[in-house]
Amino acid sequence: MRSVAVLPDRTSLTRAVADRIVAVAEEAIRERGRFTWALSGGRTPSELYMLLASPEWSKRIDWSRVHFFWGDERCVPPDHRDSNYRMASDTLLSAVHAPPENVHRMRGELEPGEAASRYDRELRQTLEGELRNTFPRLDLVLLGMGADGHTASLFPGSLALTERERAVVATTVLVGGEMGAPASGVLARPGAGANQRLTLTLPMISAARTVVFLVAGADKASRLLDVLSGQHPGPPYPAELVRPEGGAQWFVDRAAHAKVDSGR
């Protein structure tokens, strides 16, 4: 059963999600001695990370016990401007002095298929013994949702949506967001890396103890109505297909929730 928290603006939304992350971290560290968290990319998460890195908030989490993972990554080097790792490093990891051995980045600079296989192994080795339905179990996966209903790098029509055995796959995003087959691993041309992605799969995401969606902006309103209602033509959107055992927790601002409020 999903829960939906609607906040009046982006500032209160960010603070509400930060509070939830702190609570999940405290519980995980108390019960299991560490907190394993898959980060999301994007502008709204960057604001969240900067808040958590601030003096007021950073002291609320024992960062030495946090293991950082990623929900998805572009196939670019870690210092590339489009790298989700770089964004998180600039806004959070460097500020809280995350132990390097606790930072498990997706290696977007490698051949995509190899990078996906390596990350699958790393997840299984690091989370050995913490399983749900044979998949490694993270404490928290933070997700966003695009205006097309995609989440992580799972896009409408992607073959990655049908994956049921691997925890991580490589996919290719075609021009306009249309999805193709799983990436072959050979970049088509210099500079094309941003169109190739690594992503956690649906069963890997849904195995997490807690899944939090962070959604802001009026451009998401139509799709959020579709996803939360489930009443729309065509197949379910990727964000609808994330189904953790305890239900996903949605945190949205009023602008994103406007069409749910109005019923259209």
Contents of the next structure:
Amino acid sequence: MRSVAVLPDRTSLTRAVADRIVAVAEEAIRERGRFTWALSGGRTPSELYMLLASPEWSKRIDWSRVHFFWGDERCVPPDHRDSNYRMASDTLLSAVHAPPENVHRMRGELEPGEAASRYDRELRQTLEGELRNTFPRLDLVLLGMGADGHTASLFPGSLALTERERAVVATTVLVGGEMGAPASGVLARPGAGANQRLTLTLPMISAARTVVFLVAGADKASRLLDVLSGQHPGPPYPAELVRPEGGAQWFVDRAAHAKVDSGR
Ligand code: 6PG
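Return the form predicted together with ligand 6PG of this protein as a structure block, the form predicted alone having already been given.
Every chain and every other molecule in the complex is listed next, the one we just looked at coming first.
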């Protein structure tokens, strides 16, 4: 069953998610000797990563046993300002001295279809023997949600939402929309304002032992009401379609939860 924790502000929200991640990591390391974690991109998680890297928190996880993955990535080099890897590296990985062999970066610098196939293989090889419904099973997938209801790089109306075989696909995001298609399909001709992404697919995300959504800010309030209530016109939003065993665990601040509180 899905859970929703509402925290008064961004600081308490970040600490609550950090606590949850520490708990999931401790259990994974105790039971399986390692913690496999797909990081989220975007702005919100950077505060979380910096908190986990702080002296107060960093000693609570044995970082030598953590395998870092990504839920999505822009098709840019790893030192690009838009790179999710770069954001995580700058805020967390460098500080905790993550062993390079445990950092499984999506290769945004490669041709998108090749990068998606390569990452699919890397997930299956690294997580060999840990499968759920034929998908490699991560211990934790950390996700955000956009004001349009997207999560990872799964955008409303995207063909990537229909993928049921692959763990990773390439997709194209257009400003104000998305015309992506699985890598084997014909990618939408990237026009002005288009950018190509790599993303875990819904069945790959939903195979995880734990899925945590981190959502903050009043700009998410309308969509959060739609997603948590399921009461809205049109098809389900991508964030609604993430359905891990036991339900996703939502951590939101009061500003994002305001319309749920007020009923609309
Ligand atoms: C990304 C993320 C994306 C993000 C949402 C919310 O690569 O940008 O995967 O899905 O989580 O856009 O971003 P914020 O938390 O910064 O609002």
